[in-house]
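Take a look at this single chain, the form predicted on its own, given in structure tokens.
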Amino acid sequence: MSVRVRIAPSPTGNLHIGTARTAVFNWLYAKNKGGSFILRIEDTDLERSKPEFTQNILDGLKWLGLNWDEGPIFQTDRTALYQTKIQSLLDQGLAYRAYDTPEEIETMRARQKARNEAPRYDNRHRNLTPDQIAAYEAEGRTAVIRFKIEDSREITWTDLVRGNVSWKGRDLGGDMVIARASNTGTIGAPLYNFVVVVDDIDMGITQVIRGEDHIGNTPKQILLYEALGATVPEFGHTPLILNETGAKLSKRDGVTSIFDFKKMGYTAAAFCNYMTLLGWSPIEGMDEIFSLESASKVFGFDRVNKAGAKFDWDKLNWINSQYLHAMPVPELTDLLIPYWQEAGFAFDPIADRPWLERLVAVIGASLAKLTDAVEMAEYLFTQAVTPTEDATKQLGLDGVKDALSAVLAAIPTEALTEESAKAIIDAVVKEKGVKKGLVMKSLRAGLTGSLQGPDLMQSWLLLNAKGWDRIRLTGAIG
């Protein structure tokens, strides 16, 4: 049989890391196995579900090149599926119409509360009379539709990651609601746990993989695949993605959006890549820097981690340099030009590309993140520079502006080379008698406003080519 698997995101929120964990790690093995990715937009949930949620999650895949095989396929458009399987399950006496008033359901979980048991349905209404339902509809009340589940029933299942997993039916806190409340005679809108079990059977799903976090929902859906009379797939939960406190990732440690991390600076290769390392270890010898590619080529869930996986920063930031630092310097302009442009820089990406590619050669082998070359590269974006306290200091150290002077006087009309600007500080060090660290240091805060940053001959070049580097040192000379 062909594995087809699926990632199944609810437009209620942007796409998110450990939504899109899940989808790299459903990516790699569909790849592993030759099968096929499905991308499935789980949006019954109207109120909360938007456009602008279900066009991120898109563009987000996209970003990460997690393309699909088939898909989107969207919830909304099957619903009259779902009810027609529901009914099948109501005429087999599998499931059946519930009336309790919210007000009840709230006294039945306020008594549980009360004698420490955890809340569940107590199957009230799964033996109803003709009579009890007729007068429960002259009331005017409406019904939800549960499925039936015995508390005597074992469910188990053998995980692709945790192995052998068993749940007994008492457990599951009674009979499941498959479908909200409806007029007599309809059906409600169906529920979570009933549509995703319709549709992976419709779709043929093999494998559901996902994270741990639907782990309780597992035992209610293998007992809808047999109440449907379908095979049951695989189902392998994956570690949940944690804080470096232990927690689980969330809003609050600064991540929400995929769109985030690129706003930040990391690239989409170097993000897949590490989203792989939250959970899965890579085979004996295989370096921490791999394409997506590679990775399938040998992912397997035999080594995907049961504890959680802990994100580290720093890690990202290191696989983030690797991918960046090999990078060819005009695929890196390329990304880089808009960063700059959204900082407000003035430059031609056309006319000025030859200069801005000779920036990203000096800067390149510098950058964690792709927002590092904003601030990096800012005093190269403008003809004059606040110099820092310690660059101040430094230009009215004595003997400093009679240098700089002097440098100055020496640059030539026409365009340095690194040649020419080594053999002006050479002269001006051997005419003024000073240091030749002096004249750099000094230099570089002239040039530059700051005693920090990339090579200083490149830099004077680069300003150099914009005839910025004479407008810098009158200024610092006063």
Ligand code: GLU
The other form holds:
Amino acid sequence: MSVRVRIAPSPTGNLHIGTARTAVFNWLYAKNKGGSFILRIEDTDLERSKPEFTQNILDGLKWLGLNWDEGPIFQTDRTALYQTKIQSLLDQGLAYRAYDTPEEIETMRARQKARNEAPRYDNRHRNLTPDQIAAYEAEGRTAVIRFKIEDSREITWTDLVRGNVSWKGRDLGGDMVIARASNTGTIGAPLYNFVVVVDDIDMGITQVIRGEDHIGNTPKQILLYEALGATVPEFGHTPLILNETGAKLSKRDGVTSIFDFKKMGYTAAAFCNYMTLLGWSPIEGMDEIFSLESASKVFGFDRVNKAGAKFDWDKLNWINSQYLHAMPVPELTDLLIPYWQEAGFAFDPIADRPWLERLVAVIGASLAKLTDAVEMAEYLFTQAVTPTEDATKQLGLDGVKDALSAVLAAIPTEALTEESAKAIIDAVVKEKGVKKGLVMKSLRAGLTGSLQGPDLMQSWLLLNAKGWDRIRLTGAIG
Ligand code: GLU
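Coords for the form predicted together with this ligand, given the form predicted on its own:
Full assembly next; the chain just shown is listed first.
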């Protein structure tokens, strides 16, 4: 049977790293097995689901390169199917209408709490007589639909990640609500655990690979598979992503949405590479830098860890830097242009392209994140710069202004080349009898406004191409 896996995000928030990493594992597994990766949008929570979140999820998966083979399939389009399936469970006596009021449920819970018992439904409406039902309906009560869960059941499965897992029926909280309250004879909105199973059966899902936070749903869902007469798929629960303190990575950690990582300057390929390493260990002898395509050749759940995966910024930065350093200049230029535009730098991406590529060739090897290029190259995008304190001090040293005046005077009218720039410096050193180091340091201070930064000669050439070297040195000489 060919492998069919899915990612099933709820559009109640932006695509976050937990779902994205689960999507990566599903994608890798599908590719490894020559199977299909399906996208399902779980939008049954009408109050919290929003079209903009759906869009963010689709855009995020596309940005990451996690292309899906089928979908997106929206659960809200499938209500009729869910209702038919609920009706079949009612008809078989595997589910029933429960008429408890919210107050009655609350009283039951309070009593359980007072007895130090775990909260559960005590199945009190499982065997109502026709008279009792008629009386509740005459009162105008609405009914939820509950699926029967036998306390005596033991549910076991061999998890792709966690091995043998076993749950007792009595730990599942009693008969489970599968549809919200509705009036006599109608079926209310079906709930999460039920629709997931109906969909996974209908879509022929062979492996359900999802976050460990869903592990408690799996025994309930297995019982639903049985009740619906379907083959139970395999399950794999992937480890949580943890922050530095060992807690689940959450909004409080500042970033969870995929596009936050894009904004911070990570590339999609590097980020996918990093996400794969969050829980999966490469095979012996395999480099830690890999494409999803190459990881898919060897991916398997035998190398997915059970323990939570700690999010490590240093590692992510290192991986990202490896991608940026290996990237051809034109490609890196394409990626950097939006960051420079976002920073408000004035340039023409088409007319200035050759100049931009020269700039990228100079700074590319120093970047860990795309955003680093904003601060690193700022001095090349504005005509004037405000010198730092150190640079100002440098420019005030004895003989500096004199040396820089000589450099300024020697700048040719035609474009400067590396050779002509070097020749100017050598000539000034000789003519003024000053140390070369002093001229270089002062030239950096005068041209870039700082004592640190990218290669001085290349910076000079880039400024010269705009005619700004003259302006800067004139300003520095004062
Ligand atoms: N909709 C669920 C979520 O976003 C996933 C359900 C599943 O994978 O079974 O967490």
